[in-house]
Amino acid sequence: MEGEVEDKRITLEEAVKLVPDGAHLFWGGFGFQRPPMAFAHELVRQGKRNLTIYTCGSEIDIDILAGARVVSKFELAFFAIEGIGLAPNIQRRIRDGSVQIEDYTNLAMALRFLGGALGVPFMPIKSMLGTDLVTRSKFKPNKVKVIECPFTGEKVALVPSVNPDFSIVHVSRVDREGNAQIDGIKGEDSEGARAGKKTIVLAEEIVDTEFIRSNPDLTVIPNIYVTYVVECPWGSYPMMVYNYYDYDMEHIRMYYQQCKTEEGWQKYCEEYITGVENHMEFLKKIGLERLLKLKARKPLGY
């Protein structure tokens, strides 16, 4: 007889107060796809501060959490808006001495995950050895470290593996019990999301278990790494989720142009961020009409 199923359900202002001051946070998606927006306009709306963040790499949502103070790290590989420019926020709070940047490759970025998923101290990478990062990183000491193999006596670059407090996730789909399907890239979320010591997953909908397990090749994070869900409908808005929606192009440009100054960031905050009660206000704010228009059509998936 199976036993009673864990229910591991709640609302994204709750999952947002289980975060801390100062925590460390591995921060899913990739790009444009599936970043935990509707996550990162709530740590503002909450107020949080000093946080730390591990990315490959991320968009609008870093850059939003960078403009409100909420962080004070990175450690990541790049931050832009793809093929706009560079976060505007982001460059305005390292030039004011409020955000410090610790720069990685992106394969190292995506082995510290896989290392911390695995429960290892580092990784080895050959491929830093080829970059200035190793000899000119300003953080002291350098967390790159070149090493003679034990058994070729080659040299070997090591990156220290990652164990955030917690993993920030969006998905396609999840159930109550936290099986997560990704549809699409997937990026470094499985191994992010196994590296936390605790895991939050938003997904733009909760389904049944009998239909992820009519489709297991899709579960990239079993339930076993999940500690918290979180259903989030349009939760990467004004990103994308593959087979859900597309990018709304239009809103990430506006973002772009209206926050290279700081007034306009704060107008932008104020319109979109904290002048909305939640995530479902900021959902009206931006409109049916405009969001059915950037529903996916199949079969394209965007």
Second form
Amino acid sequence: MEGEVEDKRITLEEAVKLVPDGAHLFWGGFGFQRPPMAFAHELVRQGKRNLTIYTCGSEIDIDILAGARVVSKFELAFFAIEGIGLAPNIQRRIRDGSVQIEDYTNLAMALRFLGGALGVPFMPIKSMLGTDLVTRSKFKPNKVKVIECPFTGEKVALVPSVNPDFSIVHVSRVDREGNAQIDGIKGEDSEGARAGKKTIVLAEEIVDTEFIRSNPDLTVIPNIYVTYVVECPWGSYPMMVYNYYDYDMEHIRMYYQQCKTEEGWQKYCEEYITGVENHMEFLKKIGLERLLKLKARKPLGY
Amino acid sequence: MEGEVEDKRITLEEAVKLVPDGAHLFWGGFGFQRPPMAFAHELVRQGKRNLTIYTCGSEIDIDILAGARVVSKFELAFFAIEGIGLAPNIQRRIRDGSVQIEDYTNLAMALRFLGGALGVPFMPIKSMLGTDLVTRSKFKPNKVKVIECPFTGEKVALVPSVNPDFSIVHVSRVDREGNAQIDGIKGEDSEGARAGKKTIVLAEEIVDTEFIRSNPDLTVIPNIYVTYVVECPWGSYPMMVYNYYDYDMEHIRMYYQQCKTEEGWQKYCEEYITGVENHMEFLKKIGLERLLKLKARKPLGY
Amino acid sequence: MQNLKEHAKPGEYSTLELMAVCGARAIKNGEVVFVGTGLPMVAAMLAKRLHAPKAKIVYEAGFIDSNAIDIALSIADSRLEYRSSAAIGLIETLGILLQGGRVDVGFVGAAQIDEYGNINTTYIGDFESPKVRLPGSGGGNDIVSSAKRIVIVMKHEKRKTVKKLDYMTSPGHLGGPDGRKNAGLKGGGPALVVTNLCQMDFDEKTKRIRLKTVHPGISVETVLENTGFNLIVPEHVPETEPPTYEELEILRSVDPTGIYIPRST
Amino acid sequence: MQNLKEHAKPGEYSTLELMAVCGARAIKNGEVVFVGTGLPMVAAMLAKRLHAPKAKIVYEAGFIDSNAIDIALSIADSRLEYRSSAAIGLIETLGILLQGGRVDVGFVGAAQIDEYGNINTTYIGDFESPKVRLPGSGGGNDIVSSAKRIVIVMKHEKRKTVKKLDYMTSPGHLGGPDGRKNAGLKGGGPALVVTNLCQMDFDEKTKRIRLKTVHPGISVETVLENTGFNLIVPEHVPETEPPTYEELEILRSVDPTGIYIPRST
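Could the form predicted together with the partner chain be given as well, to go with the form predicted on its own?
Now the full complex is given, and it begins with the chain already shown.
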């Protein structure tokens, strides 16, 4: 009775190869939760250049992409190593002029993704009004428009929708045709995954289609939105995935300290990214013992 | 460690008493799924008048409200007894001039609720353009505005957001402080429940707060949006609630046949609504045996 | 037993069965299909079990990639959840999937259509004091506005195929070739009309409705007699390909009790 | 043991502890509170365990009515899901809860503020060639735009309390009393500023910043020496009420290892 199931699985290397230089990417995860770290590493390994990244806020994942000169433009609301300090590589790349940032707010970015998903050219928002977020822009000619509401007369800001070439999202689990579940907060990933012209879903684990179809209510990203699926356990390390593993603060602090200098960053990049062949070799370098210590405990989920 | 839990439970009678004549209501459920039937019956019993109802599409629930002259205005996209015929009471009330309908599309209504929930005065939509849905209105001076997008130049319709006085939603289960779960499709209830100035959640069953907080991912309507909670088993009968019970097509067909005439409707109303004291007496009239036959089977959910 | 790929003979199938088969054939493998209840649901289920196993059926209430095994009576029927990929809501289906441009083919009905495929499902008679108030748009206008192509399924009568609609609920090609573009609409508009007498498509240049095939046993004259607007009739009008035995067999298994497609005698 | 309701004496608590207590006291029972990580999170957890057990704590990543038992290091930290009512996303928290007008009090930090409570968290120096690029708005502008009232928590320095911001990230009272209304903003704007030296509020008529209380041991002169803008100083400036032993005890149990509030010596 049931339809044929398409197999959308490819490897991380194959997925990253699909992204051409100059492409525009929605970048999933929020704060320390589910950033596509492994995808960032592979973008660096394959030497991609001149990408534009759209995201609400991210941390060492996008700092690495700036450090390795993979990304030249960001449209976002926030970047830092939360709770520790400013993102060291992005700071340097802004100073040397190789990275430009167009500033929005978190809600504005999330609505830009929702607008892209909904197929409308803009979304209304009641933030940003009256501030330099409206009046100043770095590289975007039409960053935001303030109009008077034709129903109430009040001022409303309109932000342009985004339909990036690729949406990159790291999730809890997915079946081979792309039905994805996300445990815990979704950040802006529900909208972002629906905004991309193509969407690549990386997942901690691949589950049988049977498992998904027994619980349709739990599907956060249905197959129709998903172009490719990548199995990628520990794919957000050293950040966290709810119900799977906690962050490795020791590694994050080491990253922050070391990347304060360009030399330190180059050393980190060589040691953990370009100097290892792939994601599995990276994980081996971190070591099984360290990973197992981070595994989430029930019912806490961290 | 944990915060105090507020008890928002009231009875169906108390909940309906809160609704004054002339109030504006979001009306939950979609098609045959989870309409607030018991709430409709109680509105009739308490003799409410001159309500305005906002909904995407509904069936015998709103036909009853029109028949009993509880509602004088609808803003909606669809009404009928699906698969059977036109809604008999609404037809008569339109003819005698006591009911007026302002037409939108299902997406337009759902977006109007989302806009109300989001606190913006309008939402953009790419439907309705070029049709009489834009050019003709019954009672609404500013029904829809077509503008040129300030980013792309394309035409976009704007629909006004809705923040009704009360949102009435029937769900699968809820805890006493108003955290609600909905099994199966949500229709426009997620947005509608968030748009109301006050929101009344009726539920098939009340569950312990412990149950909700063990699975925060399953909460569809969080407590902050909910003003009152009403325990209301079989509250959508003779329509359906996924995982709880199927529709009673025999009753629905009887309703349709009988309500083709005003006399038939008056008889139905007397027999099943005004002539029974409350929801429990209505259920007793239907009878345990009939109800048990409709109980949902696992894993089908119907 | 007959060869399953052979065409059934007159009398071996009903007109409704032929219409369902025409609807099914309009669905290509892998497409995202937006349908309501009734005949289009049966057509989509038939297509999925026959030539389009990778088609994804979407119902506006929120069911995505449904694999229902029982016939549903409501667009929001619990039956449609069975082994679906996801169960969400209207903003997801009508907003993100449909308006977002991800739906290939949408099926709608019509109380009236005009020669550009514009549709009325709201009022019969005058807007101010109508003879009949119909159910309204529902998701109909949304589907016709944004799906890549539209299949209209309706009964063929003179009073339903009119020169001027009493009310335009859903946009066909509006006034002609640039009508939809000028109005700001995203979808491709009506591509096929399936009736109890024939199939009609639209002239590429004028976007006016055109006879495509006549059903077995129906003459072009009969179609014209039952049509209220000016129908383009090509020189050669082929006969609609009858159902195959395979199509009929599956169709009857999809709706075994004949809820939407009563069994042919 | 001391009476829990008594005030602690100088030396028994740190300035950060006093600031957290000031933040907690700004939260009323039953309110919806929007906080980030750091000191405001600790303040909200303290309030909830003391005088505001019905307060609902919302974190922008999507955690609603959180009951975390461990201190989180990220706004999206899995620790915040523990026994929450719901875990959704940014559109829910920043859009529907906050912009929808359901958040009573929001806490934000600031790298610079001016005398109308306008906030900079984006650039230090010139926009075209800044000295430092700060993290940006994040949800800060959204919170300050739409919460009913705002509590700003920051270090009190002359270079941070300026006459003119290098960049306005979030709207205080803009140019004065009608500033927010004219701009179309929904929320009430900044109501309280908690620093390491004092608490400041806003003059009802002019919406300019005003000294409210000075922390124990801090003089009005010290505050003025460390302030870059014109601060309204009322005739009588009371001393900030020190923490009670009860407040301190709970505060220390909320952040037992002193991640955000190192233990006072």
